[in-house]
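Presented below, as structure tokens, is a lone chain in the form predicted alone.
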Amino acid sequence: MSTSSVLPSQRLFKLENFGHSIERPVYLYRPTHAEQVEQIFNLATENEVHIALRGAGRSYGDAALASGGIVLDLQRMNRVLDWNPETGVITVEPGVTIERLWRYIMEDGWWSPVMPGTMRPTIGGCLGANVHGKNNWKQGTMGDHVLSFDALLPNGKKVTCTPNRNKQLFHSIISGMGLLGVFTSITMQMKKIYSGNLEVNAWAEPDLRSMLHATDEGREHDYIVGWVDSTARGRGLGRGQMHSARYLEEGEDPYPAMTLNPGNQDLPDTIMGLVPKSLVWRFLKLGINNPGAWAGNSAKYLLNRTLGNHKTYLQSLVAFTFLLDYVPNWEYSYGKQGLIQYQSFLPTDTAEESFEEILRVSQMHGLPSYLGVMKRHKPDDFIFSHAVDGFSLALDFKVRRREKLAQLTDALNQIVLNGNGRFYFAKDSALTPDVVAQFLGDETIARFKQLKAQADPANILQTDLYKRCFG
């Protein structure tokens, strides 16, 4: 039986990934309660239709798409179910966004211990991918701060999981990319803060080795992140700018009520009070090419090297954390075919050599990254963990000639595997089953397949990423 014969045509949509590099026809459902999710699971099981779970659709790849199948958009399951401002424990539905979370808790003096680089994703989506922030070596992933969750499995069971109860499911539904079940409620521990500001230090580093060393040394702070000039060559290969930050201690902020007011955290709508940010992506588009990226990266590095080196200043938590939200719709500047992000994770002992080779090979292919970001990491216990005791390098590539870009990502995959590295499914659009098998290992894949056979015996949770990466 074809999908079109069992699903109503008014549900048929074309959906894209965040990078606008993939578009798929899907049947879109947007439930408001867990009972509706259960009904859709039954519909899919009876008619052998595949389902992809989707939060805010912020994945750079095909993790929230199911070509010709059902996409279950969970954004309307967005209630805050419980909040204790004394303990910092909050319970939410999966469709609550990062933005709603911080706006809800900040005035009481709390902040999520792990935040992604944008406030647009949902909590359910963040946990499905098990996101990390600019403090992964210190605070781990978002999943490390989950106290418990309830989930609905495709087999009809409703389960409650904690780090000690249903432990295997806990560490697999978190990071499982929506392939085992749906979160229906999530309870997390927030972090106490005494100011809405951070003390930030910015400085430039002349090459990749210095960047890696600074990122490692920066672990004495609460956050550390490096911007990498991926167009630089020769002795300046991998040069860039570092930002470290620390929370203010109690009593350091003379006006905590003001800085903790969510209204005072809002990002400005204009640049210098003149240019509406909604227009900025159109101007950025002019520089999204090899000469423009080289000029922009070089100018940024030189300005920071000469004018902003070792500059210390106060910055709001929102402005520091959610840099990707500073320019609305920035991803459209990459043009009609969009962009992909390639993020690799390398152990400390192979990171320098591997990242240098990644940058050189990208340049040799005539496809340098236009934006590079470096972070420090530590391992975790989740089934699809991307983390290592080492570093990550995230690179944004404009999609122009897809065949040429695929040749590049194939070459980069081999460099990462040779360095005993790992990958991140939330960012991926380039992995193949053989690469996945090598980085996850036979034992992890066998454990995942066993769990999936139990939780999803009809195998209805199948995203395009799942089909591409697991066959």
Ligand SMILES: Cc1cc2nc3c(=O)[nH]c(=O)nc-3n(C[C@H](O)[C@H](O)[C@H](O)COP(=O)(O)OP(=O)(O)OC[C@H]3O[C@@H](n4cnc5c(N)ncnc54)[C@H](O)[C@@H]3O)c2cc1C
Contents of the next structure:
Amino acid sequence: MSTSSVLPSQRLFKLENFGHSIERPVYLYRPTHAEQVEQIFNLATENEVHIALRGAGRSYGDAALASGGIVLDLQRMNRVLDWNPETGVITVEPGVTIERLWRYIMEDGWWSPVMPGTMRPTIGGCLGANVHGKNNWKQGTMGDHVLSFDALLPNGKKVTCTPNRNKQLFHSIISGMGLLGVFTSITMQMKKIYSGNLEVNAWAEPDLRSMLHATDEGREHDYIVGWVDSTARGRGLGRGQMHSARYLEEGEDPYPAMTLNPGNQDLPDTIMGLVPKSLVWRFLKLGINNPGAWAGNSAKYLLNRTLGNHKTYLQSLVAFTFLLDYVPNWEYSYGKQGLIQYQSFLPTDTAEESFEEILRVSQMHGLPSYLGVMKRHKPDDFIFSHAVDGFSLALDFKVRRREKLAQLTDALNQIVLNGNGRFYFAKDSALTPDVVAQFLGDETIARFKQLKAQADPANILQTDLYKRCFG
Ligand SMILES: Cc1cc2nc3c(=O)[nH]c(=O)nc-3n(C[C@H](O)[C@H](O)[C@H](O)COP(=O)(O)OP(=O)(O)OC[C@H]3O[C@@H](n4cnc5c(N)ncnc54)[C@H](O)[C@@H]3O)c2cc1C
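Requested next: the structure of the form predicted together with this ligand (the form predicted alone having been shown above).
The complete assembly is shown below, putting the previous chain first.
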């Protein structure tokens, strides 16, 4: 049966990914309660229609899209169900955003131990992908801080999962990219903080080897992240700037009530008090090309090496954590065809060689990345784990000539596989079933298929990413 004969045309929308590189026709449903999710599961099962679960749609690729099928947007299921400021335990519906979370808990002296680099996503979407922060080697993933969750499975069952109860489902619905069931409520442990500020150190490093070394050494801090000039060549290949940060101890901040006030954390509306931030992406657009990116990255590196080198300063938690939110809609600066992100995770012993090759090969293809970010990681027990005991390098690529970009990402996939590396579905636009089979391994794929057959026997949860990556 065709979807158009069973689904009402007033629900037909064109929906994009975060990178604006793809647009798909979908039937959009926005439930406010779990009962409505159940009804939509029944509708899809009876009519053999596919469903993609969607939070805020901040995945870079096609993880939250279902061409011609139903997209179940869960942002309206956004109630905070319980909060205990004594213990830091919070229970939320999946559509609560990261922004709502920190605003809710901060004045009581709490913060989420794991935060992605933007505050726009939902908690459900973050757990679907099992996001990491700039402290992955220390705090693990967001899933590591979940005490329990309730989920509704397409087979009609409602399950409660904890790290010890329904253990396998716990470790598979978290990270399972919305392919096994939908979170309906989530209970998480927050982290105690004594200030709304972090103490931050910034310094420049001249090449990839020293960037990796600094990222590794940075493990003594609470956070470590490197910006990589991915346009630099020769001896400067992989150079960049490091930022490490630590939480302030109790008593270190003389005005904790002030710095923990969410109003004082808000990102400014203007840059240097002059340019409205809402306009900045239009200016950025002028530099989103090879010469512009080279000039911008080089200038940034040289400024960091001179004026910004070895600086220590206090910065608000929000400004440090959600740096990318400083420029609203920055992704539009990549133009009509948008951008993709390519984030690869390499073990310590192969990281240097593989990342050097990745940077070189993308430059040789005439498609250098315009933004590179390096992080330190540790492995975890979740089914679609992306992390390794090693490093990740996230590279943003402008989409211009799609075929050429696909040739490049195919070549990069091979470099990552040769280095025993891993990939991250939340950022992906480039994986194919053979690459996924090699990175996840037969045993994980068999375990996933078995769980999917039980949880979703009619196979209704099928995103575009699932079809692309699992065939
Ligand atoms: C600027 C930027 C910076 C980022 N920085 C980081 C970072 O530092 N670290 C990191 O790990 N990621 C990062 N990301 C990626 C982002 O955090 C993830 O893609 C996250 O999953 C987005 O959440 P969302 O609510 O937008 O979910 P969506 O993108 O809408 O969905 C993500 C996945 O979760 C599933 N899903 C959604 N809701 C539910 C639910 N209720 N139950 C079950 N499954 C569900 C979807 O089917 C999909 O597979 C960044 C993204 C952007 C745009």
